[in-house]
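One chain comes next, on its own, written out as structure tokens in the form predicted on its own.
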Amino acid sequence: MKTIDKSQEKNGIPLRPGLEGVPVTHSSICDIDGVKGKLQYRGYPISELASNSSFLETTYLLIWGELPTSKELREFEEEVQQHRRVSFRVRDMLKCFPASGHPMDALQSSAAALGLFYSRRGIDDPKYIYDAAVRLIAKIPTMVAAFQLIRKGQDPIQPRDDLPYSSNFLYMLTEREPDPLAAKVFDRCLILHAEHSLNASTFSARVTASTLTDPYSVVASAVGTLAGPLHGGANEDVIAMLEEIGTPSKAGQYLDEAIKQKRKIMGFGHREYRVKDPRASILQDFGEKLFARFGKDEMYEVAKELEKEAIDRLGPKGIYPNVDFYSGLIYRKLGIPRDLFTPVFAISRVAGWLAHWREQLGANRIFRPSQIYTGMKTRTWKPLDQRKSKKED
């Protein structure tokens, strides 16, 4: 008869570290089938999206659970258009940040401002929702890139009302209008991280939800969940990874070697997919037409090297590109420093964060999970010259 480990279960619950694969709410906004390779928001098929489909408009679809009309649509672009701007006060704000400092950690504290401006909590109004969901689409693309002109010691670009979310975004970035075929890619990267089910940072916005906080609280706990090299900033790494391998041959060299001494391969294995990820796919495909479009990168061909390389010795164990191979190349392909990969990903992800903020209000239950106890037992309490240290023993 099996021995069960008391010290793994508590009232008969077995400890599932880091609540893998335990559900904990139900949801209507997102389905993955890991073993398929099958992605939907909404019940649309996330390629479908992709090649059919607006940023906006699947946000508008994640947030309120249908495709807008098209008098919908046109309002609530109109809208966002509207609350592009920032108030000079967080301009100020953001020039006081360090110049040195990371995007992330300046964008969380921006994201949380906002809320000093829009105190006022009423989560059961309607109207309130939207507005506030209105306001964060709309708001965080216009810190993010703020604080890049000023910690280069620039002014920052305003929004300019005639250019579509994308193109704005881009504009403001780097001082240029973009390309109209730069313009809908980085459009479609924003719809392929706009949403993916309970990751780490989405936990992290319903746990906040649950509290009744309001939603710029809501999103910047997100924003600090996103922030870490487990979730967010995987992109850059595998960045880094590309130009330490250097060229192609040396691709298979340097993933035995990896294999060898149990390094994680970044931008390889999710724990939702056994197949390659289908945003990876569609990335891929994006990536060829600007790189056709606007020339080569030579990272690409040392990627898709690597990538052949590892379903050979890693495919069987289910372990495929993920979502963050692909989109780093292209992201610098745009004209996108490194260190706004995870601040890009968050202006995509403040969609899905704001759709389980509005689900978890409709049936809100505050999050409590227990623990396994592991510390000492009751001891007797002493006094200060009766103590010694551990140091000392």
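So that the term is clear: the rigid core is the largest set of C-alpha atoms that superpose within 1.5 Å between two forms. What you see is a predicted model; the values in this text were computed from it and never measured. Residue numbers count along the first chain shown, from 1. First, how it differs from the form predicted together with ligand COA.
The Cα position of Lys382 differs by 2 Å or more between these two forms after fitting on the rigid core.
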Given for the second form:
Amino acid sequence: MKTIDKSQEKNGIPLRPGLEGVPVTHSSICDIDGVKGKLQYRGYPISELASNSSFLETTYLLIWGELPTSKELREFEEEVQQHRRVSFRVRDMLKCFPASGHPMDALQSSAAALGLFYSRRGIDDPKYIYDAAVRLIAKIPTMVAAFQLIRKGQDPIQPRDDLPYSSNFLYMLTEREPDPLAAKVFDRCLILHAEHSLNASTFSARVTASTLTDPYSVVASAVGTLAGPLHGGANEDVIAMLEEIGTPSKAGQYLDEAIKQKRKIMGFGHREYRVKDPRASILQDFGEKLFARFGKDEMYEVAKELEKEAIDRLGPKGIYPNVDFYSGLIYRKLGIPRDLFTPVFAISRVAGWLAHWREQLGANRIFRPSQIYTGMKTRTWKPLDQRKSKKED
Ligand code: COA
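Switch from the form predicted on its own, shown above, to the form predicted together with ligand COA and output its structure.
Whole complex next, starting from this chain.
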């Protein structure tokens, strides 16, 4: 007879740490085939979107389910452009933050603060949803760029109305109008990072959305979740790792030592993919175009060698480069500081979070999973003078 381990199930439902493989919602936003290495947004292959679309067009597709007509796209782009500026109060708030703080913390706080300026009520109204989505898409890049200049002791610069979305962000960040190739590659990077089904930050967004709170809280929750090194923060660590390896000839030795010490190789592995992440291949292509135009990055040679050496060592376990492996190298070629890599990820992923927010509202049920309690059985409260410190044992 089969014995049931009570510590591993509740009411017949097995414990699944990390909810691995457990479906918790229907979704029509994004489809991943982790065995074939395929990714689609609303049915469109990621490679087609990365070749032909723009970030704002892809954002529209993700949130409203269909590619916009030229009129819809023009209106959406205009609305986003009109809402790029942030209140001087938001800028003043960013000035109060310590310059040494991580920009993801500044972004999380400022995304939540937007809820103080705009109505939190109206999630039943399609116009409220549209306006909130436009504001978040428009203002998040402005807040990221503003904090970057503020922490360098400068005043933030205003968005430029004549520049498209991605060019304007790079302009606000670097104070220079970007080269068209750089702006194009950056825009395509935003497309690649815009959505990826129920990753940790999107799940966090959906859990928050399920309480019927406002979209600013939804995005602030998701930003906090994206910040961790096992999620969006990995691309920062990839650069640190490549620099530690130093030269291509040391890649194999680094891998052997890391595997022996059971350390994870940053930018490798994915819960969904058993093959190379399709986004990593597209990013690698973009990277090569940038390096051909603006000069080589020695760390790219280290990265390529690491990928090659990892095939035999990690491939049999289904561990290959993920989206974070090459993105950091591209961002640094574009002049983006390392600790802004994850905020840049957030600029893009807000599109996916908002799509999931809207979808969650369409068929809402508050998230409330269960647990298996492993703590003490009932105990009796003791007065202070009868307690014995555990430290004295
Ligand atoms: N390097 C080396 N080994 C790895 C690895 C990596 N990057 N990722 C997973 N593994 C190994 C684990 O050590 C484990 O081996 P074991 O079964 O012998 O103990 C096995 O693969 C399963 O790992 P696990 O951590 O359970 O997989 P997961 O599905 O929970 O993890 C990630 C997915 C993304 C969290 C994980 O691959 C990781 O931490 N990668 C590095 C961080 C990163 O790049 N994150 C960005 C994701 S887009």
